[in-house]
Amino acid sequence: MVSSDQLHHPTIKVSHVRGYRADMLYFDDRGQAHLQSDCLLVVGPDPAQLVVCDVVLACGAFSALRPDYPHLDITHYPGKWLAPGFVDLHSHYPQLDVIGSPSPGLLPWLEDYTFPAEAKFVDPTWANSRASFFLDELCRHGVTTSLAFATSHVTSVEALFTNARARGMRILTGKCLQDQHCPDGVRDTTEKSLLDTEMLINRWHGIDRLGYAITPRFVPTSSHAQLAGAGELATQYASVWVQSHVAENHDEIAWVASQHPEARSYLEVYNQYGLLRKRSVYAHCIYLDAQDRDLMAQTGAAAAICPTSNAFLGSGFFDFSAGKSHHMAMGLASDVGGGTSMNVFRTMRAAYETARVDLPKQGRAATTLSPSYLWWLHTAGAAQALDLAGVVGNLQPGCEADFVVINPKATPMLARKAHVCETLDEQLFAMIVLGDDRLIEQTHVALPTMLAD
């Protein structure tokens, strides 16, 4: 905890902290959500580490941390709740455009609607207008930090980490690398779109709250020289991300066997070409083996979880015994334009509904995930997939300052249930089934300091 003594460290200002007094909800190292009455959260910079934006300095009840900090400014949200910001952990922000567009398939979904949509995005006025949508969005829905796909123009990355950067966000992307089996207006060229991606990473990787993805679309739009020039760069920067999907439909594994014979499975490919390691994410992950599963464990790779696309598509349900059974890493998605929307409880409530399908033929059994186990997935347990656990995803000290400020009663049904629910887990069941972005007050960045000024 920083005392106010603290405060008058040469480089803070008293103006820089800040506190916020409501009920609080966090979670433990257990990821098991708590609901704290009266608490006072104080955020400002981190005197010891200098950091670039705003950590939790401290946070408990507000009638024991009050006396610390006797002219804190404090803004109250009497009746409201301070939560975690939401992660997501996989999305296209060049498709919102084409959220709800009719489609048989994946594939099918990407030639009609997907490449004509991303082709657009050659023209700087125009990926900045969507980049500036697409954070705004976020925002109205409460995810402070996501790792989202751009097109395969150099354009796209710019014009996201630009807007995010102007916001004090965390945003991690990639230009999308795709060679082969595209049309005209996003396939790139392999050489250049490699030299494009270092350049990427070299101008935008760590500034401010800003990280690099190296980001393959998928297998079957990568040449091989792609794929391996992709693992190289993900071997010499460590510290990037890397994104892309795996084993979301069979036409598409179908498709990856004919290209790569020698491969065990779809994910094995990634691996060949040193794709596979900690802060890899991958999204659907629907039809792993258990050897695939346990690699992911192995290598530290995490399962972006994407239930509304999968649906919405007819790609099938992640199975969530599995993943668990076999350790991997794995948080929640919105997967938008796939996605049917950028509501965080729309899809948690569409994970807990497609967890409880039965699925016999494909050894798939029904699992049904508490209330506090679908919030970690969409909160701390995305971050610690991202391999941002206790920077992002929780409000315990340390942690970026992101929070949304949540309203329980937003709506009469709301109002209604609250009225009823006697435990912390039917509260939050409550918001999943019924709630929207009326649910989320108030967003807060943990904004750089130098941006607040």
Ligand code: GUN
Given for the second form:
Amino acid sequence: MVSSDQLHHPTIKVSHVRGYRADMLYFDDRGQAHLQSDCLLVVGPDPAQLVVCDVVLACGAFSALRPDYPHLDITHYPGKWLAPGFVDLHSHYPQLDVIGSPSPGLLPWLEDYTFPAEAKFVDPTWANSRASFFLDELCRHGVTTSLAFATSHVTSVEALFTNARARGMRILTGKCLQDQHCPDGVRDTTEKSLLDTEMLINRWHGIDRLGYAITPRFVPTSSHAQLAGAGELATQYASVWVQSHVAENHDEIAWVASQHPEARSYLEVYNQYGLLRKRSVYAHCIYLDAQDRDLMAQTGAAAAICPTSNAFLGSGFFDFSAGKSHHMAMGLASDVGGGTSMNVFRTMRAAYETARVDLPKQGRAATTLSPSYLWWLHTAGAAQALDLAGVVGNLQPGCEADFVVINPKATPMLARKAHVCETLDEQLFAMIVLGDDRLIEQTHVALPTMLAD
Ligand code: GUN
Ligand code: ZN
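Got the form predicted alone; could you also share the form predicted together with guanine (GUN)?
And the full complex, kicking off with our chain again.
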């Protein structure tokens, strides 16, 4: 429990039951998208008081539900869609200024742009202003849940959690662990990095909607002792998340092989240290083999697919068919600043386009991803990958009330296209291909039950 002097604002107000009326996009248990016309979404405090924020109390046809709520305060959005807030499975909040920095590949990009940018987050004022901007951008793009890297500085974690808490957002982050092979200013020290991680878990994990993620950057920048300590913390604190990178780039993979000749594969290094489990999320997963994919599925570790980053840094292409056939948990991610955009439509479109590429040398045929599946991978599917299925990423009774209001005719092109689309798939495809933040008319973040005013 948090003492009152830790609250960011002094006045406590209790949220109330209210309704939103529009067409509604939701996913069924098989992950299929549906658009139900003229719905009522009723949100308010959880009657069982198990959830710390507003939840969906009811949703369904307006005509059927309205009599159950005769005095409901209803906001009507004619012609608009209510849809689940998006879930971004992997990003780096300190890398917004790094977006669009060209480089021959991942390793020089880290040295030349990323580490210098991250070094600045030792300054709490700097970190605070960037954290605030990042969260504003998430909301502007309709992203309501984000698993994000901070930097190696405790200040960067404090800044993101503090700002997210004031907004009532579901943000998962952690201090980057990197005690070798990175420059002064971002390198931490083994023992202190682990003590700091434990301190931050105790201070922030489970406060309101916040979650801690144990965050070894990637194998090359962590000593054996740091990876072992991270693994011990991951066992001790089973409800925290783990986030890292794996199998993104050929030079990175060769480096890991030289550091860990004992390991069968890059992914196996994380397994040796107890870092593969439910609630662990690995970005990229491009160069996994069948054994690795089985290991992901057996341990419950999830893949964060980063299509704009994979294309921009020339890393490669995620194999959707293999991920699916091995039953890996997976979802979409912006991976800014290797990724080029916080626009969720851009990420879905890049996933679609990169899956269309034939890779005969790797024995891979093109895959056609449906728009419903792409949207699921960025909402309910990503939530499932985070072990938050039924909590975020969908609009069904009991889900936390994070949702967006979409204007399907937000731009002249989309308005024209809306008239020729006959099926939901066609409408979703039009948005994925033509859409940007203008589609997101409003973003509603579930109000904490006891709202700091
Ligand atoms: N691998 C280790 N660090 C990073 C990072 O910041 N971005 C990406 N894309 N890959 C990484
Ligand atoms: Zn990343």
